[in-house]
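First, one chain by itself in structure tokens, the form predicted on its own.
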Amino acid sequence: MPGEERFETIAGCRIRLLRGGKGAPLLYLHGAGGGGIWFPFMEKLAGHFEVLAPEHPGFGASETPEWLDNVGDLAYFYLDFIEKLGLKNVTLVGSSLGGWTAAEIAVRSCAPLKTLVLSCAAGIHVKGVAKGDLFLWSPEQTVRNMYFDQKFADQILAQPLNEEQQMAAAKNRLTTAKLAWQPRLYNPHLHKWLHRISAPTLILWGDSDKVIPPAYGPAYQALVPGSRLEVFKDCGHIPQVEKMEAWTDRIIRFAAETGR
């Protein structure tokens, strides 16, 4: 069953929030291209945790609120959404510009995590190994080079966004660009401070990764004290999509096998 759809207002902005299943809390937290949709990924860790999937501020049907200036300030936002709702023992899944953010997060506060997860996050940078410019790629670049099985895009470019698509889309290329246009894609001084993070983390990459390449795996792992890294053949930058079962399966034994 799909999500439950409920908005919240946290720090004076309104987000959306997608929430359902049953268990321990497990706060996704979404890339570039935006939230707003109950994943079949979602669908499968529902059975097991209770799933929260809430819309970035400034992304789709979120409102875009003045504060909003860096991916630090959505980490901060997102410890404060945490308490709001009473969240405890959180495994905390960010992917891409999400995984950035709950780095972040995590540098800050890891009192409220029992895990977390990294899924091919952005947020620092590897000397001499260059990002995929989501800045410059045209929209059928954009989500070819997110896959490695192209059926995957097929699929996608099949399906013509709808005039209120194409709205949420032009938002959340905007919000993105505001928080990840310069320096591309990362934050020099998170690299400093990963140190600081003591929640059980998990690093999963795909091999074939355009956007952020698999040696950004390896660098994050090395930089986060006793980080897991996985790394899944043959896939892409949405592991969550194209190899759906093996990503939810590390994610769900990783949340029972650790914790505090």
Given for the second form:
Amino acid sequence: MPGEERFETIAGCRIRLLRGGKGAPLLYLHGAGGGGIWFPFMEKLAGHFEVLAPEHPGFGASETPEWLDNVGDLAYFYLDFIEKLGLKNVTLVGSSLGGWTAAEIAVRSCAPLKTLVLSCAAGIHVKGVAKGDLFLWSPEQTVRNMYFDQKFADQILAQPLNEEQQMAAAKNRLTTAKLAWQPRLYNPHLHKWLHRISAPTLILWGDSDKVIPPAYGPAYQALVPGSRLEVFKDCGHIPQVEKMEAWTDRIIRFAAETGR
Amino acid sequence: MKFFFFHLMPYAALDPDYDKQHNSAWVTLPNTYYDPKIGHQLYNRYLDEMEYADELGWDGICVNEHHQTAYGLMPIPGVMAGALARRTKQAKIAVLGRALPLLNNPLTVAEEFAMLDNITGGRLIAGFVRGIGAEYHAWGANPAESHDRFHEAHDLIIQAWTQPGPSKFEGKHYHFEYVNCWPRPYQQPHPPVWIPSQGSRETIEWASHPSRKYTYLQTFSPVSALARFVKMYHEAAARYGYQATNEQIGWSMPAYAAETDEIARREAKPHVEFFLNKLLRMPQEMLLPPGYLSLASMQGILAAKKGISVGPRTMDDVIEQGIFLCGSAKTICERLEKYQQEIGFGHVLPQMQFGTMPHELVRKNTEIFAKEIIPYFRAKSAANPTADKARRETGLVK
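Okay, that's the form predicted on its own, but what's the structure of the form predicted in complex with the partner chain?
Then the entire complex follows, led off by the chain already shown.
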């Protein structure tokens, strides 16, 4: 059953929100590739949670607000979002750019959070470990570099984007550049405050991530007190697709074990 | 019509087989391909060529800015303009331009241009650009802020030149307590501002605004695009309630003149094709980083199903499209005269060296322009100084 689509206006910005399932709230924050699609992993999670999958301000069908300059702005937006929707005990799951956003939310306030899950998260920098250059890869290279198992890439590449999807992709790229071009995919101040995260935190990574290399997993783990790291073998930057069963199981179990 | 000698100063000794291993002559091409001993010779040779244009009476000489590329060796064009400032005597020196959004502090440009203007006694023309997309990869500047930063940096520089200092500047990207440019520019209120562009409605509407009336330069484009954007400039000016003059329009293109059309084509071919296929080579992601074009412009490109040019291009292609002017002096005069009558422009900026073109051919090209082409148009404008006005009155321009 696909998530129900509706629009919410928060901080003057109208965004698209997909919502489905029953249970404690799970807020999923998408990566640079964008949102607006009800993925199988969301359907799986919706068997255990009420899944809320917003499309970030500046992405796809959501508006681009004047105030959007950096990931910190997104973090405050989502704190408003959580407050306005009256969400409590939230399992906050962020992938890549969304993982960075989730970390920025958590350093500001863990009060509404039950658990935090960072999946192949951007946001910090490890000296000497270069991230992939998303902005210089061709569209095909970008898709290929997301996955270890190229059959996932082949499936995506077999379906060329229509004009509307191309425009959404251009908009997503523009907002990603605005937020993450320089410094590339991180906030130089975030690492100083990750110790503030009091919510139980699970860090998930692919051992073959070409966007944010696997060395970033232990780096995040060292900075977030008491956090747990799990690395998926033969997996790229999108474990929620490439290792869907294992990725969703870890989150479901972690939330069950670490309730507070 | 004024003639400006344009030089890109390419690394002409680039190994032509570089593209077997690298997909671009920009940003990611290892600088181990650059030999400083050859570079030393090239810089001095290119400066000689520009000084020669001044000696031969060209109206101006132009340098420009590109970063981390074999395409052009002038990352800091002010260095070249400084070298030329004292060795040239009469030509205007146009720096086309500085790429303003790349700068953390645009006051450096206000200062640099003011110094050049003082040294030359007012021979400076100030070019402002956003730079091409590749510069944003090379310098790490955020392309999503490119338009905003360009406008704010421009406002800051003009303020530094025109408001008595110290003044305050309060922008989003730049904020200064003390804007107080020493030296002040020699030309008052400030040096002429030229805006090179590949063509965009936003740029044209901004440049033609009555508070600016900047000279718009169409660069390296088919002549049909030149016509379209010049028309757009005139229409924008008319909406603002004034008539644009030819002084506000310029056209830059590679050009090569020789004894006959046949000789010109034969001599130019390897060099212009090296320029097209080796030096201009870059993937689309490098050329158009996100935000470099507005989403509306991107939509236009998608709707028109226009790709960015791909595959090898030949000299015949670019001559056919009027991107490249090539032939005898007579042919070039005829072409320029026809285009000028049809389209209207007051400044012509031929790129006189391109690709691997050697010194002797650059000198010959420069001489034929100086002795046969430029005098032809000077004689015409002396005989008919109101041609521009007449053209408007015949209804070609509203």
